[in-house]
Amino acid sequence: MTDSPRRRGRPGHDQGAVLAAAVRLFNARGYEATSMGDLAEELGITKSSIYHHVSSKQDLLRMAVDHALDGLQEAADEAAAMPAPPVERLELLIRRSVLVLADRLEFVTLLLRVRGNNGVEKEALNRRRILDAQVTELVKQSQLDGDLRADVDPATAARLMFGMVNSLAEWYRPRRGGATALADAVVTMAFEGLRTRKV
């Protein structure tokens, strides 16, 4: 969960660290409004310098919304393998999400605003189609064991965990064991709601 994107160009300059300017930009001007020239002037370098590390601007949205769908595939890939009942991978998937956007939290808030306006973006929206589709399918297998409400309609269920899940790249900032306590609350407060209640 941890991985940097990967890095490659000319000692001195660091792929990564032209990654994360561009990240920073992207979600304060947005990308259409930001420049190759204005990333050059952020980095103190020249523009030529850039394209020793990436191709173009869309080469970098294709490296920030990768980075931070990565990270949630790998997520879902780990509630997938688990041996233990859908509910119990679908609460390791909701709290394994959380500690991806705390962790590439810049990454995940771009991610949250692609619209599908180019290639990149369209590309991206598919992917978490997929992983919408993927936790729809747990709260589904959830409800047929009995461990969930079945009165709630599963595609439903899985936006609104998820929607939570989103919502904290709005407001939350990094702090020493954060994430974990905030993955406890975010688990507590969707599951809370949505199990059957045992008698």
The other form holds:
Number of protein chains: 2
Amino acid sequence: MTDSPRRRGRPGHDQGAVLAAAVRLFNARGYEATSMGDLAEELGITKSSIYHHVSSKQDLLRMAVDHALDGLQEAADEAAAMPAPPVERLELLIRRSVLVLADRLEFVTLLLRVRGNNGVEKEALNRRRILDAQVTELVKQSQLDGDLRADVDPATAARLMFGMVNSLAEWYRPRRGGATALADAVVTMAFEGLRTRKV
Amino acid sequence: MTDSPRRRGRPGHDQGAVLAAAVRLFNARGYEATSMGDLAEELGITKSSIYHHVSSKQDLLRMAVDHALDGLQEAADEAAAMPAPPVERLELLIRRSVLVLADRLEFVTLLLRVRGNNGVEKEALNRRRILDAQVTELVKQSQLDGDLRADVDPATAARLMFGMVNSLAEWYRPRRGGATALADAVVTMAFEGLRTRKV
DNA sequence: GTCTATATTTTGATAGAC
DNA sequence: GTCTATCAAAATATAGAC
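If the one shown is the form predicted alone, what is the structure of the form predicted in complex with a further copy of the same chain?
Below: every chain and molecule of the assembly, starting with the one above.
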């Protein structure tokens, strides 16, 4: 269990190591602003060596955003499969999304900065749109059930909720148990609001 | 009032026109991914001509983010000068910030994408941090007054609130009166929450 | 798995004419 | 205010040796 194949001695870098370094640099300097030379320097190898592990710079971007999207998709599927009212499935989706964001922080951060400037980015935006629609639908159903206030447009509510969730990528830094507490804070604010109830 | 100086005939482009086109492109493709050649093509002039209006690419970025930051700073100053309890000053700050974001949408959008990759960006991040601290302080005071729930960390609450506000840059598109309605939605969600009150 | 060497393109910016 | 011409640096990527 400890040793996976192709992991003896010190055989130089593998694709995972290259990807991890790339994602770190892409987030720090921006995808476009990061050159393959920068990445090579970070890894301590030459530019050409990188092309032994990946076929292009876009390939690195694709692997990274796919990892983020797969995690978020799992969260959405899990919430959809839950045998409970929409408002509870929505809460679960928010909590799970916060946990995925915390767990795959660097990958999700990169995903959230994608703007559709190339084929890889366009495809990522498409997958994000599908997830977005699922959230909006949950809000809509919750309003029909009378569980969420109907005076806020469902799409707007969904976007504001995930505006909060996604903003975590800008400032959250891993701490023990921090993600669960953060999920609580997001759910509290989204569902109950911050104002104290009149005594 | 209608004619400002230096605006007769058709004397080619001025700095404002170059800046507007630059901000549009920076948002669409990213600052680093946009070349001075792209900008020249967008304007229908050559690269060299751009340097008649601005001294560098960073200069364009600096003018853009300063315009955004000046607007947000005004909103914060106005809220701070309001003779009212902290919780009301906080609500005003949120509303004013939404309106500034809507009014200077492209400039604020660019500002929010800045990561500190050069001197201009570092300076912008510094000014943002100061604004952030002002919001956190308002939340803290509101909690001490018993107006906001004390079981959420003030800095976290402030970041989540402005996570919502800032997320508008990702999807808000101008409509008549839309910004005020949006400010209502943000304030409602942040202060009252989306869940319906028990009858 | 990493290297040197190289091809090709694009970049931000300047000089100086009109 | 815009142009042509030009530059030096940096970019992504490939070929082929070790």
